[in-house]
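The chain below stands alone and is given in structure tokens; this is the form predicted alone.
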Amino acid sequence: MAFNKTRAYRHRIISESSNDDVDYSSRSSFTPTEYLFKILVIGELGTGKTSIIKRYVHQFFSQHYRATIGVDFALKVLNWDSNSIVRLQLWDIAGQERFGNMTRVYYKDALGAFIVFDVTRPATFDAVVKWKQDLDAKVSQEDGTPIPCVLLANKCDQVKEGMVNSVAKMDEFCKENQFSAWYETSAKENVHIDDAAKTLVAQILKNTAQYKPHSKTKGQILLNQVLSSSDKKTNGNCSC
């Protein structure tokens, strides 16, 4: 899809995993299933969203990032298991975009999300509920339930302030607001970022059990159609 010059800066690939090309020549009779999952990374300005993505994709950290304008993209390829490859298309959405008209477009077809706040700035945690409500209002699973969302309490290498100091209160907060899980993370020290991503991907894969392939090309499956009652009966998985 081509973008005109006035919007090109808002839509660019910022990084790509070096594992993109996987050699299966030695297993010519086997083609792994390949999944493509769109993942949103959202939260207030300056919470470290770009740093988390850079650390996760490239194992790189810098103190110097310009504020994201609009949305950036990154690609991470996971050899999930012996039968599956998972490609994560990570959408780094600017903090100031929350109430913009474009967020509905940015959120479209997302299958999971991270909401990020800064543990040193309680105001960024106060905004988490609004981010979650906005997310749930603009994107959902086929059955209308919220997409899996993991809360990241970022910059945990620094002094924490507010509710994040109480694990019990954070657990209750996440339960009340339908988060799949929460993690204290640090892009600088590489703390729990991989764990958070594995949790989110596992939840998305679990949810795809209720879907069937809409299209399949070279092992890639795009999941966007719920199994009908007749489909469930014909594939032998009917529970009635």
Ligand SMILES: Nc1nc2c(ncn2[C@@H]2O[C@H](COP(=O)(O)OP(=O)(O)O)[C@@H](O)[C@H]2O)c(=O)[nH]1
Second form
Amino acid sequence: MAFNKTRAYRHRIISESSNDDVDYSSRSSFTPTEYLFKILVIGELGTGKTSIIKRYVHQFFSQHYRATIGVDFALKVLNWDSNSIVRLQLWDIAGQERFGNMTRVYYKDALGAFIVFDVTRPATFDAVVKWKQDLDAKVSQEDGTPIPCVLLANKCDQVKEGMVNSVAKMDEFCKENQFSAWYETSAKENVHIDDAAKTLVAQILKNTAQYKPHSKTKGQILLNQVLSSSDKKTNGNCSC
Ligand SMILES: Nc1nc2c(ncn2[C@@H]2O[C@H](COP(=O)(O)OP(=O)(O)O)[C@@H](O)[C@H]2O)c(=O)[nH]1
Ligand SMILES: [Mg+2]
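Got the form predicted alone; any chance of the form predicted together with the named molecule too?
Shown next: the complete complex, the earlier chain at its head.
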């Protein structure tokens, strides 16, 4: 885990919530597999990154959030299916967007990302490619391919400007720039945020399924996995 290396940032768990779609209680002797995925939420300032996280984790929207400097974490627990619980650690940048990129420490071990733009401000869409390039330059899957990334066209409750009005062009853009998918979202009206997250998680699970269950996979932690003695030795240097 890299979290002990992020001291340069002010960071804190801001919130935690879970869905209750799957009931494990009737299976008392059964322990579902638990995953922890680090997910980045990046994009230009004011596009709605914090609002999307608050909506997704807290079912809450506000016009005014206190801007924090650094990185906030929010934890969303998904009872994914009858065999798996997925914990999403959502990394929200605050105030760092103005630099247009993030350090490798921020990207380290991320398994998925959302890039957010504001449908009312085409300039924020123009910056999407730059964010995607920054992401792909600083983090990748073990085989070197880009981590799954879903593009969010946020504030779709308002009048849309620019290319986002053409579904065909957006589809083409996503294909060219290796996005897994794109969604029009509204943090305000709670549109498509759950769908976008499900698509991202499904893609990450699909990718991680190719690794053996007991191999150590970057950024993915099987929380209920019993470490072998060699694993314990390897982790001995980690202070987290
Ligand atoms: N109408 C509308 N406003 C939004 C939406 N999402 C965020 N906002 C507003 O956009 C502004 C910036 O949002 P914020 O989440 O702070 O953006 P961030 O800088 O990317 O984290 C705030 O005033 C939010 O209330 C949305 O889906 N619809
Ligand atoms: Mg923010």
